[in-house]
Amino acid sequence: MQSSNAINYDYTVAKYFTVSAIVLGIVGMSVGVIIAFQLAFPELNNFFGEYGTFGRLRPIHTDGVAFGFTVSGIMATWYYIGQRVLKVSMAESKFLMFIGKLQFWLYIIVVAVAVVSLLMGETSSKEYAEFEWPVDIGIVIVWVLWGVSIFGLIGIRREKVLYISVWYYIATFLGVAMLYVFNNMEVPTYFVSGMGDWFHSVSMYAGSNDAMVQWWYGHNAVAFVFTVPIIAMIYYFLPKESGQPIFSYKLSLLSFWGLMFVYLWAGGHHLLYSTVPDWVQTMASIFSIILILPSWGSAINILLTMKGEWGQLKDNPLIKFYVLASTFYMLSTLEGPIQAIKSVNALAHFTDWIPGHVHDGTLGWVGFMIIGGIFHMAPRMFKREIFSKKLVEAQFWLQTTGIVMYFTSMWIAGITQGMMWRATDQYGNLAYSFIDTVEVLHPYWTLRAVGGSFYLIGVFMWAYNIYKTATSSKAIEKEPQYASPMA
């Protein structure tokens, strides 16, 4: 509860990683709606040579709204609610603000020359892996720094017992670790045998086993970059905007182990109908199948912390980002699943369904989980109202509208192609060539760009509507304990 002696959180490290979630936001997204609109209009491919090309700027979207936005937007979050849940403020540790900081600026350096290196096509061609290795080494030391300020600043708590959020930031520095340093072991290539440039690199697996690591990792990133510390968010930022406690700790708690314990096994469903066993394939399909309800469990929490309180959804913009948030996830959270039954993966696999299931989930709950929940820090970090409501209301629907628009095109393109693809005429032959498929699923192809291009509009809105409230909205005089105001 607050007090007249409460503590006073120092959001230093929150403001810096709260901006570099918006530039690298608009960075990474701006990128992503060009790559759409060149799969729908190869044409524009052809500016600014090889570095406007879409093999360059993929690994930069894909990257980008990863390891920058959502990456920044947990760092700034935790460097939010870590304090408050954990009774502590950064201010009293200047060991732990320096590593903050410092943190920080590494990050930027190691973002900085991963998007060169990126634009340069230096990659060691491992998707969403595709740093090479002193890139690497300059994100190992980032996330080491962030581990001890996590463990920093729960060795000098006065909060007992640790919140929801806590465990979920604490899975997220875990399960990333072991991931990134296990699927980038890599061979410099130049300091073992004279080949190549010094930062290049050759993946140490091969073949299968390769493939298997390097979805183990993949299938896991989506974990524990796009959900762990998504929940690590709602836990906080739902109940603390409705002022409504979480509906049952038992569930959280069995959704938490749950989760961790199932995730990891199912990341072979990248590679059913491939060259891995068929054991590891059929293992991976039904741990994404039991997968589905400790993701749903978390879901439904949410979703009924906020019985009774319709009036709140319906009033308080943040809210609907928040429910909203939660739905996707749910949605998403099936949809994989699904896609991970081999008979459906075998329709499914290649088409345009896949990246309609990522976006469903990035757009819908990652995305509106971390600009709702900066929207709710900007009044407690800038001590200013949010600077316009309706703007926050606009974003909110445009951006829906975007999700919706994004996700039903690719179901409808990535179904269809699939279907397509086993199509065959009367006689027996297969019926359709590639060239039909693309004529075909053209305008859905538009569609999603346009889709995309509204839901970026919607950042935008978010960005400017971020900068008026550090800057000019009205001041607030005393913190809120609940709902955040808004002009």
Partner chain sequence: MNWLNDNINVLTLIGAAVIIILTVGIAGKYIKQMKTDKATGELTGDNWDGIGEFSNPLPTGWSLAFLGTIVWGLWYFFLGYPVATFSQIGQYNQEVSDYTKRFESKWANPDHETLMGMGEGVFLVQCSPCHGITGDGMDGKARDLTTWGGENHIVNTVLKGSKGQGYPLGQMPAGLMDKASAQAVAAYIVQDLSKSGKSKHPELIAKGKKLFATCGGCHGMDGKGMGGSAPALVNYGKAQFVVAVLNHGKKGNIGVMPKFNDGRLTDIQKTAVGTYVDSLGEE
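Next up, the form predicted alone in place of the form predicted in complex with its partner chain?
Chain only, nothing else included.
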């Protein structure tokens, strides 16, 4: 993992995706804060007519964060990490540079079309797969171009050994490609029936089959967008920032293959107590429990990398981001399997405990790693010190406070919700009406929105710090080998 000073790495495409990660992070999370306040204060749904309602904005938030902020972060870090661990510059191949830039601009076009279509109410109504068929085709083209970049760069590499991060990026590419194509098999209704809008479509699957394919995709979109590439990032950024080698390279490989074989079978836990076959539900629950092993294998390996060097937490705020990200990963990957146990799921399903689980992972694990990764990249891409160490510290603590407010309020709300829904009186009738639960949960929904606001303010602080780093911070003559220089 020693950097080669003789190679002049070209970060043009990495910088493009860094900007899109920041912009789409602000957009996606701003919409998330808006809809959080809408749940607590429903009158906020009326400000912008049909285009400002929760139903229109919610998929823009989820897809904006998952496929905007997160995918941009994945691409930005790949175009940085890929060159460095393979010891080859993008500038050495005009073809690969063209492919990288083409991928970026097509990606931006697809994102813009997707946002407009969702705002107009055009949706296939499938979670994390709401886009109609023309947008799906655009997404597939963008993804194929990324695959060309990955394998093209691998093909001209100088470093013969593929570092573990490259394994995870390859798995991200292959996993999402397989999942997205099969889940989005759809029939354009106009071209089949001659009726309706040309861009409208229906799924090729129906009923329980559609549900099983959807959640095979939906949960593994979490696996191969929110987990696998983020592990790729931390296996690079933590050793490079701390100067410590990974605790166990063998454990990183063992965890890799464990994730690959186990994760793909766990999606059915979204369909417990539904019409899908009982053996599918049981298998999903079992594999979800087994999933703790490779997940914690990765997290423990990451944390043990800092063995004997915990003092760096005091001086380096980027190490704080990486270590707490791993801690949230451990928390989230224990909580998810617990929720997949049938008896627990009977209480938790459809409650606020579920978004609580999702967001301690996305905000703490995914968000912190992309933010921390781009902070590490910035001095090396722009050849300048990070503008303000104090601002990084303040951002870390503000966002950590926001995350804790978010998931604790949702834990309490979710468990309260589930127990109220199940409560019966002495005659077996429901003890509470639905509106009773709404009234009880209102303070927690408000707290969730405030916590999300704290996190969003931190994203603005991150954007400002990166902007000032790129434009006016102190220039550095020699690239730092480890800890990032901060003013």
